[in-house]
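Okay, so here's just one chain, in structure tokens, the form predicted alone.
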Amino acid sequence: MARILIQFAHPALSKSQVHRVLIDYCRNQKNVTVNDLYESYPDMFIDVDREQKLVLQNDIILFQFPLYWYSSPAIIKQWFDLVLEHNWAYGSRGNALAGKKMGCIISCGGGPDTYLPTGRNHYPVDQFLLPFEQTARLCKMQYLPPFVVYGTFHITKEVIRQSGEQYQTILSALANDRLNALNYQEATYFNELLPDLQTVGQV
């Protein structure tokens, strides 16, 4: 089985609706390690060693975090600015991540309809995500097609839940190798995978 560790960062999550339910349906997870960035590092003092260790310990790096300002939360790049050491992470020596795996699960205020050309948000979700596709590549790392939960200022219980399971069934998919059954690196974000995953009955 793959080892999956998530990289949780919401500065603000006695306020959330989304993350706090996602996070618990992958905290029991088999080969599941959340590490929570804002839990751990309340100074921003990020503790290299630490992350360098679990990173290598694992298979596939997700971050999670809700889209604020189309970017992510400030630790993350935080985490990118130190963790990712040059002849570590990239460089002509820096082949620590090659092979892994990497994706973003994120949620987003505004509806599908408001990251088109003609929505107030201009562009899709995934061109605000091009800094860890761009990330992936150099450090050798293969992207992920990135889970989006949309419209979190008037999403209902029910759709938080149902997005929970579908959160799930991606971590099961992935923990289990089943992701390379699909071709998911024409898929533009994982939500178009999930339909393929349930019928098939591979999870």
The other form holds:
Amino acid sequence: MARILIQFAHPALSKSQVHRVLIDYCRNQKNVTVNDLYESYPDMFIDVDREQKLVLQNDIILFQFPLYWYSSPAIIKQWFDLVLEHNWAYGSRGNALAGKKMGCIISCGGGPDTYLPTGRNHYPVDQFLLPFEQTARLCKMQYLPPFVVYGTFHITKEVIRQSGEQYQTILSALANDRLNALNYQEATYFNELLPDLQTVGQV
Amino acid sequence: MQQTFFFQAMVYLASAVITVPIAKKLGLGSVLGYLLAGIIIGPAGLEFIGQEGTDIMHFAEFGVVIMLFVIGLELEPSRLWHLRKSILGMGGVQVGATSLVVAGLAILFGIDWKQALALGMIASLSSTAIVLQSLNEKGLMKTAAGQSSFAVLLFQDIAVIPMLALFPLLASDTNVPVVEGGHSHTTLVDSLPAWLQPFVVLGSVAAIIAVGRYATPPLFRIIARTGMREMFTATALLLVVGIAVLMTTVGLSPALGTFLAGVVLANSEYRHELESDIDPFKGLLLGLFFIAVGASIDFQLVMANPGLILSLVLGIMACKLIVLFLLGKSFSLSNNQNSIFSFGLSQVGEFAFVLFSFSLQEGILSKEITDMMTAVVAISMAFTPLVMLLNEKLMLPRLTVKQDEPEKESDLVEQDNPVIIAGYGHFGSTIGRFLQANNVQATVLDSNSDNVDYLRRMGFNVFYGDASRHDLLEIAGAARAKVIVIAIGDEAKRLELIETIKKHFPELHILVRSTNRYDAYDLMNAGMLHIYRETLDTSLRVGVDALTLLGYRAHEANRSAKTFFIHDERTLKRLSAIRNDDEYVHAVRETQSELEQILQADRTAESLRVDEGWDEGSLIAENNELVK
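So that was the form predicted alone. Now I'd like the form predicted together with the partner chain, please.
What follows is the whole complex; the chain from before opens it.
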């Protein structure tokens, strides 16, 4: 079984609708560790040693956060800056992360139609996540397609609950190594893989 | 004389010390324990006390007076106003209906209507002492049942006054001979002309309110400043005794007077201190009162007519219970609350003894009736803890299962703040202000009366008292709070407070201020996890500003300070582990060598390396190698 580390970042969780539910769906999952970054480092003073140890203990690193200004909340960027040290995560002698998987679990305010060339946000979500994709590559990790919860400005409780269940399905598939049966690298979003995941789960 | 006094005191104390813990252990409650102690040492048992039991009872009634003072302290006027419907409505209907029902039954049994009415009124009263003590002990005071019981009892206490006025009118000119002697009931007021009497009575009530409101706070402040605790206790007792004397002089109930004084003082900053100072007296005197009740049961009389007495006890209790239950129903108490309420109040109270002796003098009731009824009342009081226990064990489990109606909101909600701040100087007050800015209410304890006074005038919720006393912590809500902040400046006092908290409130999270490293070691030895050295953060902020003035970038200096802070906390923990007691002896040398150790730790610290992710040195080096 694969061990999953969820690097969770929400600077104002008490005001969140989606992530409070999503995070509940992974709290008691087997093989899943939730690392609440803003709770652990309220002053953004990240304990690099602790974080590196955590990463080493896990096979899959998921970054879960709401999309702010087409990117992650500040602490995730801080985390990348400080934890992914040269010659540890990357560079000629940096192989600590090699072979691990990395992905993003995000929510965004606008609906899918706003992330079209004709929409308000002009680019698709996966393009905004390019820094993550390339970081994974530089650290010799496999980049998973992102799981996106759209339209949180007008989302219903029912849709949030469904998203939570989908998240749970993804986590259990990842933990049980069921993903390799699918051609996941072809998918742009994890959302596309969900129907197939369910059938794989049946087998 | 002294010999007998000490012997008596020893008998009372010994009987209580032996029986009460046993009764508590058996789940019977302390009231039953005291009553049993009274029966054992009374005429029916070991005969240590004889007829003087009733005298002691009069003395011990002062316990009831103090109890009402304490109750008053817990009831702010605004809350009392909230309870007005329950007091007048429930209390009024209870006294009226019970009087009429019991009187009606008495008439059916062929008793003269005047005597019947007197008996009815006496029977309508319940025992404030027993009921409130038992409810408190079971922690039921805040429930709907507790509040309703309290309201009814309060009304009964007030109702005694018009009853005393009404009784002479019931004196029948027929068959009952007037008994001479006893203590005369002429008060100072009786000697005044009739038109003046109401003014004197109203005047003394107004005097209590005025004194409580304006004169006592400055007085307590002066006394508190002397720093002698026993003077504070003496003043508190003086206040209660003085009011009792005043009330008796004008012919009002002393219990009512002290209750009023308590309510007036409920808003004052000395409330907690007063409460904890008076509490032991209340407890002991009430205990004495219960012992006296136990001892006054005339078992010879009971043995002579066991059937009659028992059926009278059960009959009266059943009458009261039915009236109370219907009353509770109509005031929409839920079934289980209603059963606590009606079983609890089903006995006849201590005021009956007063009214019996009064009606004997006035020639309303005959000696046979009052003797018999005194036994009936005492037995009904003794039955109360048993009845309540029966209700708890047999009735409540059944009622609770099918309970689906929501419990009535309690009128009186004690302000249970999640945080207690001990010490409200510059350190503690900043914490308090910060919490208040985040809408977190804190109960504040401070032992500087000038400080307390000033802060209260500024509208803060501050109480005067020494926080290391567990009774004061209890009253401040330590059993229900989540966090206590120890912001006291005195190191020894802090350790004392920690010991108290660990012993009595182990669930409470303790955040403690410490003066310096050495104090922090002591606090660690005391098992503290959250220790805040008062100078550490500030010194580092000075260091950061110094670096910035020297041309360091602000962000880097800040992060460096934070790194140093974490490193220093770690060093503190490590050094505390390797420290031994002998070093205490050489305090000065120790300071030297410890500073050396700390500096050594700083120099070699792996934990002081910082922000290497932002350091491009190794990247540049690697690139250069590639270029070559």
